[in-house]
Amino acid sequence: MTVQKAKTLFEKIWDAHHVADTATGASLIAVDRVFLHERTGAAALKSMAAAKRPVCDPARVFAVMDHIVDTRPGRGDGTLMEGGSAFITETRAAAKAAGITLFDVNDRDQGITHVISPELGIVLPGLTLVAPDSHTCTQGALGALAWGIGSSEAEHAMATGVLRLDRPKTMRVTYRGKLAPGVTAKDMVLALIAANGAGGGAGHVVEFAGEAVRALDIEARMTLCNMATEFAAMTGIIAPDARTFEYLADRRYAPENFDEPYWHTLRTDDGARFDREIEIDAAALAPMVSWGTSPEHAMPVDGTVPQGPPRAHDYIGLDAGAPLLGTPIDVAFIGSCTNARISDLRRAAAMLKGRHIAPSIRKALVVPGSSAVKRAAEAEGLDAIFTAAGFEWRASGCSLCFFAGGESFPEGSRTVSSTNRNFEGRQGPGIRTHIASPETVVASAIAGMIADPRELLVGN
């Protein structure tokens, strides 16, 4: 009788895609789903044209409009990016010749890549899917195998349906107890990521475990894998379980059948083993906000800046040992493929509703996750909420996520903003970037200075 070796939930889901082996000892691994962004897209779809390769299958890859499209209301092909519209117009027509599925700038389903794929039901437990997007762990939250490439490997991808992989390593992160209020996912990979260093999940895939992350619910586990990659990491995956499939059940893409008895087996088993475990106590971890040019920059809200590079400190303009709290700060984001999500934004608002920002607060924005976000919180009367407070309420895109050439806050502001990246010119020129969870954000636009979310939750 052969005993069967106990697996990862990883191990289970690449040998599933597995092909074959090459001859340098790489894999070839089946990919399921691919998905185009304006901002590559055309390209990949233009050089395979060019090279006379159709899309294997064209069911299987979609295009979204969502890096470089404006978000301002009344939006068309016009950005705000020099030259940016030909990015749009070239991937549309490159979307059309190659009878892919394209969500346009003013389609109803429009949004970012990693938020509308889960809405949508396009990525499912158990498959592999491909972006030219570092964020596309994002959606290992769904239990699937998701990473990101570059625009030949996508080329690749969408000619052969395989590409070429080395073996990654695992390693399983255990979340132990549970979350504080007040306290994130956002906080919790921030917290990993300021412990272990920006470079610590390089080479592996990440499996995010443990009672804090069972508690969360799924577009919260989206916001702990989106951060794989500022770990360095492959990728994040989450065990699918019964929020999973509930949250599944009646998307467009999913299978009538969307509880399928394969998915109810992806999970790691008891006894298999990972190639490196981190442990971390959920209760004892505090609101994260970053103070340096990387995310491994980051403590609690309440703490003092440690000592760290020369140039993470002249960037923000804060030595080591001073505090976070009372910070001034000029402008607050809330928006991007981590935290716009329409639970982000009912969080969010709620800690709004009658308050105002400061005064001294130039600019804050809200920029919903994708266009299916937009219209839910404005029949919730979501948009009301934040405008009154002194936000502007937009359309969605990336929008100031990353800075494109296009769209900036004024020159030399301090940001408090609810996306992934504080590195040097993230959101500008000469802007200083804090990430942090929307609660940090809003506590933070209100005091017109960093703020500890807790303060205004004791209040309510």
The other form holds:
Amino acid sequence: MTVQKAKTLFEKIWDAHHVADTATGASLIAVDRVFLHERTGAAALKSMAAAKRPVCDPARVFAVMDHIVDTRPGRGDGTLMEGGSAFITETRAAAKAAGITLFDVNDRDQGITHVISPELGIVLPGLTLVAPDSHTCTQGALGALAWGIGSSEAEHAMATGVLRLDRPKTMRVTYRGKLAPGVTAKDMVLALIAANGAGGGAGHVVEFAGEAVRALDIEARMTLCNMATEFAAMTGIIAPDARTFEYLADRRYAPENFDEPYWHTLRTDDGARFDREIEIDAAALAPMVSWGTSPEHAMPVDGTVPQGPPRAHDYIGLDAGAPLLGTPIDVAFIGSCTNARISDLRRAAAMLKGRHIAPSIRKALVVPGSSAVKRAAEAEGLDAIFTAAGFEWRASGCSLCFFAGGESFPEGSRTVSSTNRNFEGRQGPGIRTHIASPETVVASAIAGMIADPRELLVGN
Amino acid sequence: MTPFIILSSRAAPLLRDNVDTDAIIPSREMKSTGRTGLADGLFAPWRYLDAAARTPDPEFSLNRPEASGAQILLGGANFGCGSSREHAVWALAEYGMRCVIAPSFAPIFRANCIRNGLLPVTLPEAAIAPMAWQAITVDLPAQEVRCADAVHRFEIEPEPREMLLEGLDAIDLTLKSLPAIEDWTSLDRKARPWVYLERTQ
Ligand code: SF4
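What would you give as the form predicted together with its partner chain, now that the form predicted alone is on the page?
What follows is the whole complex; the chain from before opens it.
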């Protein structure tokens, strides 16, 4: 009997997709699914059409309108961003011409790419999936190798069914112990990036493992994998388990069942070696908030601002040594592919019930991650809780996650946001973004200043 | 694609860590679905005092007279992080940049550079800082950057090296392997039938 080498989950998926070696020793890796959105998708499809290159298997290519689509009620093709409509109409025309599946502006299944792909069972354990969007790593939570690429690579994958890749390195991040109440997957990933730097995962596929990861529901696992790109990793991945298969059962594009033994081989073998291992004590984690202009500028909400690059302190208007708690905020945002699934909205609504946002808040907004999430939330009456508390309730899309929504605030405005990026200008010129969990956004909206969500839990 | 072999140029420094693609080309500067018309929006938030009026900030590196004609940009760690937008690379290329030298790159940005004929060179910070405003030579066949008397060797995998040296179009190259891809796919259809969807629309 031959003894099989112990393999990581990543290695199993990579090897199963290895079509051939290139002349220079890289690999042609088969791509099972491609997902496009209107911000970068039309460019890829149009350029393929101009080169007269057809999409090799249109049934495995999907597109959706999520980035610049309006999220105000009664939306059409108009966008708040000047000239944005062209992205929508051109994506629609290009998708139709290419024969791919499009989830259009007001389609029932419309939503943020990385929210609807799992919802519809388009992403599956063991698949390779790429999209010209950096947060494609979110979908690694289902046990797929899913990663973000550029437009040219998207064209390459659509035209040839493969990508030319050098094999990435592997890293395992093990979260030991149990999370404390009020601490979430968002805090787990922010703590990882704060401790190891925004470039800490460069060149690696990161497998998230350990007791605290196993304990997360599938949606929280997506939050964790979502920010693998903020760690500069190629992607994040979590081995599928009973919860994963249960989540995917009956989803539209998923297989009828997961009975075949194959599905249960999708895990890292005992004794498999990673190029790098990081361990984190999950029980010691606190709610995390970013203080600066990189996701690595994150800290426990009840700490004091550390010394960072002077540029970051200037932009954000907070000096080293200052507490974050009590910093007045102008805007509260719950949305994005990081934290706008139904479980996020349920937890946020549970904290808001019977409470109201502070009068000093200029705007508080909830934007569901998908149209399906919106319907589910409305069926449960969550929208009524949000609006009674002073939040605006929107249609699904990326919205305030980035500035192309066209909606912003006066320079220097401070937002607490359940999103994934706090770069200079990410939410508009001069906007100061603090990224945090939905719980922390809610606690801060109620207080009118950055607040610790654990205090509300005590009061509950 | 224009091959990249040897390039001699002055190097313009932007020595900040975590320069993200929103800063390289802000979303509002991506005005069409095409790949052109982006150079004017390159680094708009930093390059202009007033982005709308296009008033240049004289302090910004690329606005200094010495930067004129520079084809090499020096960056900080994790250069090109953030959004996958290839527009960041298209904007740099349209502006005239052919090479970025940084201590590390975000992976999607780096791959986008290679697909567009821009050479990403990884060197330690200590080697990069003294190159600011110097005339330097980037030699891809030798995998060296030469600056005055200093010679710095850099690593690059054989695949991207070849693509850049030859100015190859990756899709054309891969399409030559189409028979192998088709053979693989027909076997895979039997092994993993759930991957292969029927058209639903
Ligand atoms: S929600 Fe934000 S991070 Fe996610 S896909 Fe949209 S713009 Fe990107």
